[in-house]
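Just the one chain here, the form predicted alone, laid out as structure tokens.
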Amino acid sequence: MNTYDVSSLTQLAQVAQQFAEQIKPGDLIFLNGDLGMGKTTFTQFLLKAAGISDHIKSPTYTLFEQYQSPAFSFVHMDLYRLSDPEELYFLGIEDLLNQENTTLIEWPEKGAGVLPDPDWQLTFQSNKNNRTLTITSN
């Protein structure tokens, strides 16, 4: 487990760059934290660090977006608007979670009972004066 100060966008980008060097195809990554904590911004920095040149948008309304880098296939999911974990089956979750896709999921608790255990847990927290990101490898 490692905890980082991510109070600035520069710090968040640096941690995303370091984390991009640790992940591998097939990894499942949960992003935990309240609204506005930096989960989507971190994902944008991570995908850019992995070589994605496309515009990276929040999947809040589409529930997921897919991206291809030279070395990775990524799926970025945001389950905030999910009403029931069973809806993941209609999205084709079994096809999305595979050994080729590195999958990042915001609001993973909305998929409880359907999602498998993650390879990585990223937890974004805020104190009065700073934000931290704790990365735990399972």
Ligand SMILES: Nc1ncnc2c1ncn2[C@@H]1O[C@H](COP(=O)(O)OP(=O)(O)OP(=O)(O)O)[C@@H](O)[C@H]1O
Second form
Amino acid sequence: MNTYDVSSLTQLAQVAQQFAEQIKPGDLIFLNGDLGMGKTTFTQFLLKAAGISDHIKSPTYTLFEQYQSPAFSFVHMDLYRLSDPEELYFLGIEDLLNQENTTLIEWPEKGAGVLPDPDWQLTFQSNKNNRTLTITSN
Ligand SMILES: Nc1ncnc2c1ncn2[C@@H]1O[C@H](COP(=O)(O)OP(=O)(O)OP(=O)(O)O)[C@@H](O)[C@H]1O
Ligand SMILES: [Mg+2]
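Given the form predicted alone, state the structure of the form predicted in complex with this ligand.
Expanding to the full complex; the earlier chain stays at the top.
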């Protein structure tokens, strides 16, 4: 487990770049943390570091977006608006997780009971003075 100071966007981008070098195709990554803590911003930096030049938008309404780089196919999910974990089956979660996609999930607690255990847990937090990101590898 490692905790990084990510009080600035520059620091967040640096951690995302380091993390991009550690992940493997097929990894499942949970992005934990409250509204506005930087989960989408981190994903944008990570995908950019992994060579994706597309605009990476927040999948709040679409629930998921897919991106292809030479080395990775990414799925970025935001389950904030999911009302029942079972809805994941209608989104085709089993295929998405089986296809060697590297999958990043914001609000994974909304999929509890359906989502498998992740390979990585990233936890975004803030207090009055700084922001931190804790990375745990399972
Ligand atoms: N480490 C950081 N340092 C400075 N600003 C940050 C940092 N992380 C995020 N921000 C800013 O906070 C705002 C919200 O970030 P972001 O959309 O990534 O949050 P989120 O965790 O995805 O929220 P949500 O749960 O609503 O999807 C953005 O404007 C972003 O630029
Ligand atoms: Mg977000």
